[in-house]
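Coming up is one lone chain in structure tokens, specifically the form predicted alone.
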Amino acid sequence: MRQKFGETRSSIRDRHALICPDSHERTILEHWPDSLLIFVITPQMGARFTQYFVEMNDGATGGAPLAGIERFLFVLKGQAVLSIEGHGHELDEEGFALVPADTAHTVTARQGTRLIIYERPYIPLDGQGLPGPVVGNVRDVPAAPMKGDEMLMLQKLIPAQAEFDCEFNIMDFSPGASLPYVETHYMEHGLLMLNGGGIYRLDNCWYPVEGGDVIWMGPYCGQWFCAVGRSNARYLIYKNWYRDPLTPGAGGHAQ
């Protein structure tokens, strides 16, 4: 829908950003032929990762990212086939995969497919081998109360093992549930609201959010969320993890 008065809910600040569907801009890249991309988080805003949507035509195929970059993908709509070094994996709605850096792979749309993708430079840990691929679906991942609160359920999509340098989680809030406190930490987040809505506090700004909204939270951005409405609010959230903050690339804004 055309905006008559230049309005948008999107807001870009020094340490956080809210990017809403009403301000999306589509682009193309060589390794995603027959697809449109919407970059919502990039190093140009201060992040150390990218987060983007991919809208794939039927049969479209995407290739691997740049050298040294690990990729997490999540199916929002449709179906896709992920081929990793010759092994095919069928992914339907809320299917996901973490593909390690420098791993040959392709993503092919079976039908009109929409993905959300995160990419970041992998940070190795001395004494640990490289991680293997992780492929699954949210429906098969057990949920547990966060800090004992059964109104706030957490699903961890990536194994809690030292070779992994990031986390991807699903947070599921019952109506009225909230984070237990305002978080401040050196990790950064990339968040996608999957469904429902609520209020997000980012530093001293308060934002109404709903399905389709994206949030970037930079290091030490104060953050808090409360679900508002009659249905659960769910989001997919990334953070860098399990690396000393003095490790190059482990914290802070992009250089």
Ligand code: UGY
Second form
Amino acid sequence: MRQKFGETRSSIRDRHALICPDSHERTILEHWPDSLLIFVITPQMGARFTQYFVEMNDGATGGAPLAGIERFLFVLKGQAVLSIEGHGHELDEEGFALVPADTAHTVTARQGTRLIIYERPYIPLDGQGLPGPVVGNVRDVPAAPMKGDEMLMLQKLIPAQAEFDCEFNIMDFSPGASLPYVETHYMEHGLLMLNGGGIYRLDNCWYPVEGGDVIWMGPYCGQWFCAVGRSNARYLIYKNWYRDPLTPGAGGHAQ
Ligand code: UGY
Ligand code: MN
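Please give the corresponding structure for the form predicted together with this ligand, as opposed to the form predicted alone shown earlier.
Every component of the complex follows; first up is the chain already shown.
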């Protein structure tokens, strides 16, 4: 949509960013032929991971990420076939997979396929091997109240096991529900609003947010959210997990 006065809700700050669909810029990469990519979070803004949308032509196939990089992918629209070391998995809407670093795989679009992907350097833990792949669908993952609040339901998509260094969760807020306090933590977040909307506090800024918006929260970005409106607000959120902050690569801004 043409913006007559150059306005946008997108806002890129030192320790957080809100990226709204109106400011998306598409690009291409060699290992994603026949697809358009929209990188919304990258190390260039200070993050230690990437988050990007993939718009695939029917039949398009994407290849694995760079060496040492693990990948989480989530189907926003359409269907995809994920082939991991020769085993095929059919993913439909809200299907997801965590593919461990250095694991051969391809993603092939079936129909009108739109993905959101997160990638990050895997951080091994002494004494632990690489995790295996995780494949599932949000509809099959049990939900539990977050910190006892029935108005805020949490689905954990990745098992809480030491070999994993990240978590991906769905948080579902009933209208009026909020995070209980302003969180501050060394871990980062990459968030995609799936449905509904509300007000996100990031550091000392308060932003209206809605479906399709992406948020980067860097280490120690103060964060709070309240769902506003008559329907639930739901988001997908990445967080680095279970690694000491002094582990090289575990926290802080990318160099
Ligand atoms: O797990 C979290 O840190 C989560 N509650 N943060 C957030 O929703 N901004
Ligand atoms: Mn948090």
